[in-house]
Amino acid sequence: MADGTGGLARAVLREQLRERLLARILDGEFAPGERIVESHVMKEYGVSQAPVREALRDLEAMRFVESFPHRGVRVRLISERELAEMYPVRAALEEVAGRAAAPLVGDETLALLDDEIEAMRAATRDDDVHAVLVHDARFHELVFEAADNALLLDVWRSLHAEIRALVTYTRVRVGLTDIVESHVPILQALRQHDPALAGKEMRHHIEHFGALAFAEKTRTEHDDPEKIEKTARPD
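Could you give me the structure of that single chain in the form predicted on its own?
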């Protein structure tokens, strides 16, 4: 079962395949809309068809890929419009989670949140975007778990692909360090067990970077000379 890069443990083959394929999607090796061919993955990793199909099913459930009859599996294309529509929804969810988690969060979870920030910092130093995304997602997941609301957690998890895509899209404009350090005020608010402040920081975290992510596109459109000329020209 060796794949030439250290091998894949048989007992966790499906999970490791999923994570390796996910890393390649997030790193852009598999581009949006590109087909992931089962036989190629089987050959590359030296595995049978079953774990490849299972891993791809997992990625489809996470909304990173889509399968089409007679056309196979392709990386899901998440449009800028989808992201623009998603981030205010996520901001609202995050505020609810922060408010609910603040009075309930314990020392163990606070320590885990701190660990995730440190892991993001280490990944930033290594310029490991995939690792930053993994730890960023886990940070927020810990807050949602602390909120102790199963429906809220399920809704957040349903946005998994869009959330990671938004972080990837945002970091092109603002950089990984800014994204990572913006988690610190959230942790501080949770340590104070202040529901209003925790909710505010959670919402601000998403709204701030969501706005930055799309501000440049909006500015560029407004500054387009042809569009300005057309606007100024009388009908």
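Could you present the same protein in the form predicted together with another copy of the chain, rather than the form predicted on its own shown above?
The following holds one chain only.
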């Protein structure tokens, strides 16, 4: 992929475009809510419209963008409501992953998990938020991979967009250090190959930050819409 913008050779165009566009979304070059115009992209990369459309549709399936007929594609801006909705889903998935991974995880993976925690610590020292996010996501992805359940991994990956927005947002309320260190109990539980404990730690890890981010909302039975409505991200 080290060949300039002029010649997108190598793999299928659609996939290359997808990766390029995704990178630009994650880097914030395409801000949330911003439109992505097909004709602009096709001129910029010197390709036709079809692969651009298909790449955008892939990104839509990955939940990074949304589209409406005849109105084009825009980068999804994830509302707080959606973020709140994500917590129970993600908590449940992570628990499944923890339970499944615990008996299967090998020493190599445990070492890699340790590396990711160290990398998060280093990034925290540099106050490099982006790096923390990357290693945080990688830590969890390693657990899901260790669970040896392709479907579970797929489903989790489809939440990437929300997870990213989530962590970015959460950081405002809790420190990076808290996020990083909260991974330690998970690693310990995996080291002990204790499925129930690993599952519980994974679940708590998610629910903990969910509770911090949304105060009492997540666990209450009565909904209180106003608490959430007013925060609608003004761009």
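Rigid core (definition): largest C-alpha set, two forms, superposition within 1.5 Å. Since we're looking at a predicted model, the values are computed, not measured. Positions refer to the first chain, counted from 1.
Rigid-part assignment between the two forms: residue 35 and residue 136 end up in two different parts.
Between-form comparison between the two forms treats the chain as two rigid units and finds the smaller unit turned 28° relative to the larger, from C-alpha superpositions.
Once the core of the two forms is superposed, the Cα of residue 64 has moved 3.6 Å between the two forms.
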